[in-house]
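Below sits a lone chain in structure tokens, taken as the form predicted on its own.
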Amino acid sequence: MRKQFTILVCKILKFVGGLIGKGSSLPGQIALKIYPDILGSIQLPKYIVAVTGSNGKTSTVEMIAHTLCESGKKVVWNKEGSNQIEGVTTLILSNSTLSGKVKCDILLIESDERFAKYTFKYITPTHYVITNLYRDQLTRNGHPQWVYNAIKDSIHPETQLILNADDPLVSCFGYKKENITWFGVGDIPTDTKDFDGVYNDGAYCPICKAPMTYSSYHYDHIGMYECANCGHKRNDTEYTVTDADLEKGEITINDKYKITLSLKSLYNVYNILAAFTVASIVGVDNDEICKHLSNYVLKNFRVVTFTLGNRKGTLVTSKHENSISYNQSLKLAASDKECDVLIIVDAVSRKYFTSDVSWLWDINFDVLKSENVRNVVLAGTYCNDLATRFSYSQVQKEKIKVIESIEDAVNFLDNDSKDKIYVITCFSDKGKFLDKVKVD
């Protein structure tokens, strides 16, 4: 009885919160309270799939789900991104039928990556994708190995792992194991002989501390690394980015399956790899993939297209305090056509005040020197703080405007000009910029 009262409270104020436009975790919160085991007495589908990383969760899983669903599988997500054990638990039981069995093909669980052992403590993923691990909101993260050690708690024996091989970090997840699906990407015309950016996590071996050698970066320090000393290198992987054309936003998985992007950018190449490989190992036929991955256009709103006035934009959503997130933004929009950006900065993140935006410092700016990029407009509260870094950056200084008030920018931005529009800002503060334009 005391399960059955527990997953009913819990599809009450499922259903209420839905009502208002809340409760994706507090639903789960009471009942966890009422029934602290409850996870551990609910029967699950054949296939449960967890997703975590530093970067990515949210994208790949709703192209996982959305490939899935496409193909006539029936799938249980967490489509609020609600990652903690709370949220969690809310998707489980709402979707549980009274005597509590989930009734689905697939379960897919996005997890936070540091308190994925507290969600996976009661439930054992068959499949579990490992997308990457970056310096990301140290102030409560900490430093990548923190994390690594944070997920390696998560990890069952049983589970198949599929990892990025090209992170040196995640890669460690592997160590010594055989039941893993390595995913990659290969030689591809972007690729560079050099480090690019402002500093570098893969200088040495994550196993030994040894340097690290690499014979090309993709970005950052994602690329084809090895350590001379211990022997840790990037793996053959099963799944492999054989070719990739940014500019034409086409790409060819195992030398045969071609996938056009609907984003002309290196990290999605990785989030619909990573959906690409999760869909095959689950049955679903190669070439059905192609087609429900090609041209997809992400429902999550990190990716927006808007008009304003005569000109046309579009808004990437980087996270505050990850400099990862930012430097792929950046180079999307240096890479395209003439444009001008709009970086917004007027809140550092949602769940704590720390005014702390050291973060900036690791984020490579010198990418906006592109000829592409006409002007560059710094706004919000820490538009000084934003001004200060670009002082110290290879970015022109007639380009950089710093206008404070997001509305004035917009206004600034809003004239004659045939020029795109790129706006690079975090989750908190979007809002403040799309309401301002109209939204396609």
Contents of the next structure:
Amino acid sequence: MRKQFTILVCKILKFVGGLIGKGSSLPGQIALKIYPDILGSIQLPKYIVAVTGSNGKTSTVEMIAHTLCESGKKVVWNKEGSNQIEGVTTLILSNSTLSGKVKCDILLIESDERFAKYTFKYITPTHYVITNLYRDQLTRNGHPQWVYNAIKDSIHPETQLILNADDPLVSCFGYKKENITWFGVGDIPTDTKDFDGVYNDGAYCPICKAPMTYSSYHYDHIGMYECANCGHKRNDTEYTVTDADLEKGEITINDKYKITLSLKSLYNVYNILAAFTVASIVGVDNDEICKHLSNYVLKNFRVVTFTLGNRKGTLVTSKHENSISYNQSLKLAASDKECDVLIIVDAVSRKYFTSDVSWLWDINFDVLKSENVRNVVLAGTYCNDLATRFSYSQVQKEKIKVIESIEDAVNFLDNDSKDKIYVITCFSDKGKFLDKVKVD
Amino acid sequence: MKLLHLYHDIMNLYGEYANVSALERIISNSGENVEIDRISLGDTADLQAYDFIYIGSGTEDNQKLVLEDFAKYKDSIAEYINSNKPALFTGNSFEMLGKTIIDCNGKEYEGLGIFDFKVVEQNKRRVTADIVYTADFLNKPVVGFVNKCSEINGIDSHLFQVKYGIGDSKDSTNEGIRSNSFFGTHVTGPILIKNPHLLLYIAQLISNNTRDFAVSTEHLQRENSAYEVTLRELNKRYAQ
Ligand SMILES: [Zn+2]
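Please give the corresponding structure for the form predicted together with the partner chain, as opposed to the form predicted on its own shown earlier.
Okay, now the whole complex, with that chain kicking things off.
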């Protein structure tokens, strides 16, 4: 009775919340108050796929859901992105019958990395994808090792782990374990022999702390690493990007399956590879997966194209407090044709307050010295911090314009130049720009 | 002018290398030659040969690893500090100079014992905050961020007084340690970039202790504006 009542309350609250546009975590929060163990009493489907990690989990989950739905599977997933236990509870109960059965083929859960241990206390995922562990929101997360320890507590021994082999810290979850599904990128033309970031989180082995060596880097500390001391190394992968032509926008998985990219960044390639891996494991035909993932444009508004007067532009949502996210966006701009780049740091986060900008010092802004980058405009409350950071970069002084007001920065860019505009900023600030231009 | 950045590649969690870059720039803009040695685990250095020493913050595990290596400098770092030469240790690096560090499993590590304080770590939650501190030797407050999981007790000569944010331990109104020209604080990240007045103060100490050069400040306009904005934002936030 208590179970049915709790499910009913959750469904009603979810429905009412939907009408008034309220967030999706409150119904679950109340359900957990009424019946703290409710999740343990729900009958879940055959496949329960969890996805966590620092970067790319929302995009990965969206692409998995898209592929599975297009292939005729019934998927329940947290598309609103409420990824802590309350949001997941709302998701499960509102998709459950009153008797407590979730009717779908696959339950797909994006989980916040720090709080995964609470979410997966009552739910045991059949498959668990861990995408990467980067310096991300360190003002809350502490550091990647701290997050690693939190995720470790969320893993059940019977769960099939699906791990990014190219990330030395993520790979520790599979250290000396059998039956891991590894995915990763093979030798591709954009690899470098030398490390080209500002800091190297792969300098020391995460298992034994001896210095690690890399035969090549894909980006930052993601690559082909090996520790001579303890043997921790990049594992052979079952799902591999065997070729990637980022200029053309095409990747090949396992020498055979070709996918065309709508977003030509390596970062995005990892999300696609993770989605391919999951879809393949739950039984979708590989050729069919390629069809659904090819040219797929993410609906989560990470990338927005816009028009400003006579000029065309792309806003690439990049996470503040996350240098790897920024590095990827900067590389994308620097490798395109002639362009102006606008960087906005106005509010560091949309969810909490901090004025910490030490993460700016971890970003490799040097890539903007590239000849095709014409102007670099720095805007927002923290434009002086940006300008200071740039004064320590190799970016040519004469390129840099510091314009605190976002409106003035937009006016500066509203000219007759034929060059494209790249806007690099976070969820917290992108609306402040997009409401001043025409979104395509 | 010789600066030493110790454990640069492993105690560098929050962009702390920039503290050394800031000193390098201000000293060279003042017309002095600057030489920086960046060394790490397994290397050895003659500390007395330097005019300034810096260590940044690391993960709890890496701090223990560094502590094991750093023990070899026990006598020479004591001599360095006693001879009034300037050094700055930020984040959990200065914890190594105390008596003991007890980790989240209750294991006790012996510190270098230069100071009498004791450190206790936990692994339940990160202790973080934007901070505004004051210091008797500065005419403006210091802004920054603290990111730690430890409490420190037993410091008798504090570096800062807490205006906003967190101190050495729960309810403590003081933070960090000062002894001669040694500065230890749990403020993480590029504190010398964020606080040009503190940068100036330390650069001045380096100059007084060595060749008495006049510190140049002309290049710090952006830094000064950034500082004012952050102080304004933090005051606004904490006044709420
Ligand atoms: Zn190792």
